[in-house]
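Only one chain comes next, encoded as structure tokens, the form predicted alone.
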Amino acid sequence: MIIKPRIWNNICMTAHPLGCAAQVRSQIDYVKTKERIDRSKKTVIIGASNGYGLAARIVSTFNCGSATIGVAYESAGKDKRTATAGWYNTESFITEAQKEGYPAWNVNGDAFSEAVKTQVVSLIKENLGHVDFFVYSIAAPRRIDPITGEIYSSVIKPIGEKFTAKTVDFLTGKVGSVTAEPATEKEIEQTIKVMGGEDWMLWIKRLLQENLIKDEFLTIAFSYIGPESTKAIYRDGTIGRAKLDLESKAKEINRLIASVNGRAIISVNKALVTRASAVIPAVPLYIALLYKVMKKKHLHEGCIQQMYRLYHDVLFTGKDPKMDSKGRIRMDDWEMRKDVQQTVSELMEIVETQNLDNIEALGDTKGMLEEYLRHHGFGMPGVDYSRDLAPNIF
């Protein structure tokens, strides 16, 4: 079949594998050309398929030469229908990573089941022996409790009032005005359950019990304050909720491994377009201007350059990092220096008070798309999109 993007809602219902393939070896190349990383040797990366999570997987392999494990929940293509780009981008991993002799092993499944964890505890302990690296990084929309049974749902809502705001459609570039209700506080308690940092701490804890951890051990979990703009929608909102669950986390997780040295690190990255930012209220008009900005400034970094600034200029220097007030690594530097800000609020008022129909000329949401599309394996250099492909290539 002849693979095109079908976009729903921003939601890109298909993926191109061999553009994906291409995504991912470019990230590949990126980081090859950078000065090495003596560190991170044996790396578990929960939520390894896209975004930070594989930007994090391919840094850990071609970069510092770390064995992985790479856990994600996808599906395979079949024979009408493509598979996620998640699928495509762990199996070009794998080809790729194999190609160069480093050892890899994907785990396809729901992390937040027992099942998963006990293959991963198998894999390390038939592979690896220990780990040193331990990434989190997990968008999901929702989780069963390993315990339990009960399913979570998460969602993304303002908390006590009603939010209203003008966003973008980054395909038409299209200004317009989006509402989110209030949510519940059931809403609220779901929504923590699945994004906050409960799994996070199972995660340690199993780790822990079936001794796999050794002396400086590391682990990380991502996450987003952002701007005044976005902030009753994100980081006073639902998330932003499940966000403060997470980072307190890592302070239980630091005292559950103070016994071997270890340490758990909260990094706030930047705002990109990714599959889960795409459909939250507001933030795509913010991430339009930011783009703007960012690139004038020679400022803008994708996933792949964010993670290797991470692990080269933070992590794993020799020396401790540089923290904010409340312990959090700020790779969001850049995308809230006061320069950057200012010229984003001024350009998001010209929007509010001129109710423009395209903010072409004001936002880059031609780069978004472009971007947008990339995650999905469309748009990337020397792939034939013409050619007829079968969806379970891989």
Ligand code: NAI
Contents of the next structure:
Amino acid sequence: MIIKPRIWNNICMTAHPLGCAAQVRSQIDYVKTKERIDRSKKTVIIGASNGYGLAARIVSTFNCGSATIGVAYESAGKDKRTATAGWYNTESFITEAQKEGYPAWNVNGDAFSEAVKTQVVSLIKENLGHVDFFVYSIAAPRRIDPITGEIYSSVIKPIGEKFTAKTVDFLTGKVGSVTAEPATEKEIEQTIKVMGGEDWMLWIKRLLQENLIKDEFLTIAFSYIGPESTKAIYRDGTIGRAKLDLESKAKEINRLIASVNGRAIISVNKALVTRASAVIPAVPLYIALLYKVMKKKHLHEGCIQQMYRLYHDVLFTGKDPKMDSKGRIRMDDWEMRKDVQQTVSELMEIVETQNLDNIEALGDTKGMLEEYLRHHGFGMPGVDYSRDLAPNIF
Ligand code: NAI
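Given the form predicted alone, corresponding form predicted together with this ligand:
Starting with the chain above, the whole complex follows.
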């Protein structure tokens, strides 16, 4: 099968195995050129196959020299259907880690379930003894409650009022308008159940019960705030409520792990095009403009640059990390710089609906599309995309 990108509504339905492998290697190459961080040797990453979680795993392994257990929920390739990008990424990651002698285990399954928690606990007991760093980086559409079996679905909707804003189809570069109806109370509650902090806390409770957390344990989860233009749909919307819950759970986890000198931290990360963010209404247009401005100011970072900076400049400096007034690390500091936000909002004003030339001149839809495609293994230098491949090659 000749594997090509098939994108529909900002969702890419295919992934390229060799391109994903090349993409993983390029992230590995990046962290290898960087100054070594000699901390965190036994790491568990939930959501390890894509975006921030994959980048964190790569920094942990190929820079810090950590053993890792990576949990993700991905689908293998079939005769006529490619695997998900995350599947190819985690398989490639393991191959690269093994080549260099770094211990690494993949768990593919639902991180919200008891079964996967038990599997990870067993792996830790058999191979690591304890965990010193736990990264929680899930972006999930649904969750099955491990006790009641109830299925919760997350939605990205405003609260109270309907939201209408400009957005972009980054495949065509076409600027259009998007409207989202306000969420019901049930939708708000369900989104909190999926994307809030309950499951993060359940993981930490389980590790604590099993005596797998030792002195100086650190755990981190990722949040987002963003600009005025996406506030109604993001921070003040259903997903923002879930992020507030996640942030408040960090405080509860801190109380839980105080006895072992542990620490739970929230890092507010930068907006980046990933499989998760590409489907949030209005966010792709904001990201297209943001990329243009940040690249011009030499401030642009992808997932791997953000994660390396997080580890190197903030988390593992030997000093207390700098926090905002709400106790969060702000890796969105460059994104939220006044000059950056000012220019982005000016551009947002003048980007016109249906004006293709305008968006190409003002925003970086091209760069964004390239980055999005690379997340699926397309457009990687040195990969022969005309090769006939079995989608289940690995
Ligand atoms: P992503 O879509 O690139 O990766 C999500 C990961 O979650 C994948 O590894 C996937 O396999 C895993 N996953 C999903 N459901 C799962 C389940 N039931 N069990 C096990 N694994 C599961 O997402 P991205 O963008 O890296 O987001 C990760 C975190 O970072 C999220 O909490 C997100 O809100 C946050 N964040 C993302 C930003 C962005 O612009 N992309 C900005 C700031 C924070």
